[in-house]
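In structure tokens, one chain follows: the form predicted alone.
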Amino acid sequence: MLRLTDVQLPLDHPESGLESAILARLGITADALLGYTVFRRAYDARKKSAVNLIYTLDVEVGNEAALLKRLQGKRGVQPTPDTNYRFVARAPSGSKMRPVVIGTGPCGLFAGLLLAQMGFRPIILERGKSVRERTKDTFGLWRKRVLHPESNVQFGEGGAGTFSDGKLWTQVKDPNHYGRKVLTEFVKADAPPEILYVSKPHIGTFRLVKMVEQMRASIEALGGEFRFESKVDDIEIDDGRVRAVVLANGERIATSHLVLAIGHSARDTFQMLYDRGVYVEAKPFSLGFRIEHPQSLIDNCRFGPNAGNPILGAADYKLVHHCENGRSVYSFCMCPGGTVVAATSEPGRVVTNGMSQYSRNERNANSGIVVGITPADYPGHPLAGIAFQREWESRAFELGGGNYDAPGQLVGDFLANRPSTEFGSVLPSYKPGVRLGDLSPSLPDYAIAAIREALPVFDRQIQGFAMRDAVLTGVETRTSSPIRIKRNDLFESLNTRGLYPAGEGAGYAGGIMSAAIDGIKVAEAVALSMVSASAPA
């Protein structure tokens, strides 16, 4: 197979356009072309009136060796790389050792899946409920203001990514094509096949629910075991090595290999790890608001006359501004055609996040507009960032009225430093509800100043971004983990053998794809260690 890159065609090209482009690029006739598949399709919308599609194609031709020799050095033509996944190890026959995975977000699921596929029969522990029960509990907060602290947007099967846009792309380097393994497994679990080739694949919440269930079934069929509502209260560590985990019900599970994929909101577990002497350090994260605009405004600004084209779908954006006070403000987790959701996991606090369905057809676009925070802003204890997050989440709860409504303000009023009293043309999507007022007390003064500086700058990039009626909803605090559980080159904790910190909670991922990739890497490390441990001396 040959791979052709940067094949550009107009948005409205005919079906025969790809074949014609292949023949022209390779200088061959139609009878020499045996077939082709689309590996990737992106778009270039810099010229709104003439949007181009950009393809990467895998092409099968007759007499490939001769053609490659003739085209040697030609840009955009190369042998197709091998992206097939190959397991690094297999469980020794008769082995009774079982690894334990804590957490069933994308990192934990893929760690569990890979370990199961290699024959290690992992035990997978989840403090929350199965994904469908968890969904009912989550809707209970949104519709009835009833919070379940162990079953919500943050905790439960599927992890925080289940209630998101389901974005499946990442900027992490991936020389081993782990991302292809992730996408392939998602398609096996009934994800849309198009995620294998579109440049910015996404799934959406409802589809993710079904996929998570399918992945669980696959792991169980391979000998893995899931235990829901099984919170880990303690980890037994002896002579610097993991020996067992202890559940909240008192049950002890012995293990020498423990994957810690607990997500960025397992604050009580972070405290337990610190108390047990596991090396933990503070790391940067971000704070801010969710902003909502009409999706049509974003579509028109990005695509012009091509807005609404089904190939392009709902438009997204990515913005960043470096402020005079030294802070950076950027858009985070942009959700086209989505909703702002209540994402707290602790009573008496308000946290926002964004979510979209696969269709992305809701009225509003939303994203986080967040400000970078560093450990210098909360000096002292390695866990001080947690207290810092809680302070602003509690403040938002109070400003929202103390009933899980979120505080909100129109952008025009926020920029003019006056409270909002009524909504305009943009109605907020956050449930249970939004209480208008003044958002100035909801974040540190330097963050408020930075966002006020950034919004007009963003308006010059997306006309209407600072429109008066756009709605800000507070607060967004869970952009990433406030800690890092550092690990060595073997993916083990720096000072605790057999403990494998992984994913977002450990500070090694940000989003579904990067977390899943990290889960694969850690599963490989665990498998190699377990094989080595079982080898005869």
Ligand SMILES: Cc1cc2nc3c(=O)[nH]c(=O)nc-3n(C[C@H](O)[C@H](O)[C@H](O)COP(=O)(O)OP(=O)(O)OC[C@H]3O[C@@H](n4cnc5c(N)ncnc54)[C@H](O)[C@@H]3O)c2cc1C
Given for the second form:
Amino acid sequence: MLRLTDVQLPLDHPESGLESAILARLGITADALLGYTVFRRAYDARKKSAVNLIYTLDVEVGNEAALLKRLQGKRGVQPTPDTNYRFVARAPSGSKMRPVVIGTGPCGLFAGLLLAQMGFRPIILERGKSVRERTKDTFGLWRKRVLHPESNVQFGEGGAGTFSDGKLWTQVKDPNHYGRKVLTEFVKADAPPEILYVSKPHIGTFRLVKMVEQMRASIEALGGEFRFESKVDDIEIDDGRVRAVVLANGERIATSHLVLAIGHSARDTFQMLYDRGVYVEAKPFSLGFRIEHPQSLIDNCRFGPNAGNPILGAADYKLVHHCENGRSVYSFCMCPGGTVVAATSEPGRVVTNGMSQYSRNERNANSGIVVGITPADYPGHPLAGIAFQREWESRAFELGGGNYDAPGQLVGDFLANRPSTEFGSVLPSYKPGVRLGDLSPSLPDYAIAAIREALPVFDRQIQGFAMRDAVLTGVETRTSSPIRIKRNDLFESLNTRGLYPAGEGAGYAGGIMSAAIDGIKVAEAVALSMVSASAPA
Ligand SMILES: Cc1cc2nc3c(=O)[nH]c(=O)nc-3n(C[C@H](O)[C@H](O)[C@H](O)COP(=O)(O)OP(=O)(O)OC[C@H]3O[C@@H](n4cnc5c(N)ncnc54)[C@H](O)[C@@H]3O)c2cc1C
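Please give the corresponding structure for the form predicted in complex with this ligand, as opposed to the form predicted alone shown earlier.
Okay, now the whole complex, with that chain kicking things off.
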């Protein structure tokens, strides 16, 4: 198989265009071409009136060796690399030891799946409910203002990304092609097959719900076990080694290998780990607001006359500005054609985030506009970042009126430093509702100053970004974990053997793909350790 890279064709090219491009690139005739598949399809929209599709193609030809010899050194032609996943270990037969995974977000699910595929029959513990029941509880906050502290956007089967845009790309280095394994497993679980080749795949909320159920069924069929409403309240550590976990109902589950995939919002569990002496340290994160614009504004700006083309879909953006006060402001978790969601897991607090459906056809585009902060902003204690997040989330709750409405302000008013009283052309999507007013008390002064400086700069890149009627809602605080649970080269906690901190909560991922990839890496480390522990001395 040969891989052809950077094959560029116009957006409206005919189906036959790909074959012609392959023949031209390889200098062969049609009878020598046995078949081809699209490995990746991206687009180049820098010239809006002439958008190009950029393909990476895997091509089968007759007499490949001779052709490769003839084309030696030609740019954009090489043997297709092997991206197949290979298991690193198999559970020893008759092994009684079972690894325990805490959390069913992408990290815990992939750790559980890989361990199950290698024959280790993991026990997977989740504080929240199964995904269907959890969906009802999550809608309870959005529609009826009823928060379920153990079953919400952050907690429950599928983890934090279940009610999301389901963006599936990451910038983490992936020399072992774990990302390919993740996408392949998602497709097996009924994700749209195109996620295997489009450059910025996404899934959307409703499909994610079904996929999570499918993945659970696969893990169970391999001997894994799921236990919902099973919050881990304590861990037993003896002589620097994990011995057991203790659930909220008092049940003790003994284990020598514990994967900690608890996400960034398990604040009580972070505290418990700290109290038990597990090494944790503060880490930087970001806070800010959600911003909403008409999706058509973003589409027109990015795609011009090609806005609305189904191959391009709803346009996204990525923005960053380095401010005079030394802060950086950037767009975070942009959701084209989506909605802003209430994402708190704690009573008396308001947190924003964003989600979309697969179709991305809601009226507004939204993204977090967030400011980077560091432990220097909340010094003193490894868990001080949590107190800092809580302070601003509580303030947002008060400013919103104390009923889970989010505080909001129009961009024009925010820039002019006057409270908003009336919505304009952009209606916010956050449910249960948005209370207009003045957002400046809802974040530290330096963050407000940084966002005020950044918005007009962003407007120069996306004309209309600082439009008067765009709506800001606050506050966006759960951008990543405020702590890191540090681990060594064997993926174990620095000071607790058998404890494997993983995914976003431990500070080793920042999104669905990177959390899933981290889950695979940690599962491999657990499997290798369990095999070596069971080997005869
Ligand atoms: C609304 C929203 C939209 C998002 N959109 C995207 C997106 O489009 N693309 C993207 O890449 N990322 C997105 N993210 C971020 C993404 O969801 C996270 O990066 C990812 O889910 C982290 O995976 P994780 O497995 O490490 O943790 P999580 O997904 O947070 O999972 C942790 C799990 O552990 C459970 N848990 C915690 N403590 C305990 C305990 N003590 N006992 C038992 N169980 C426990 C929790 O209930 C939870 O289910 C979004 C997040 C949110 C909230």
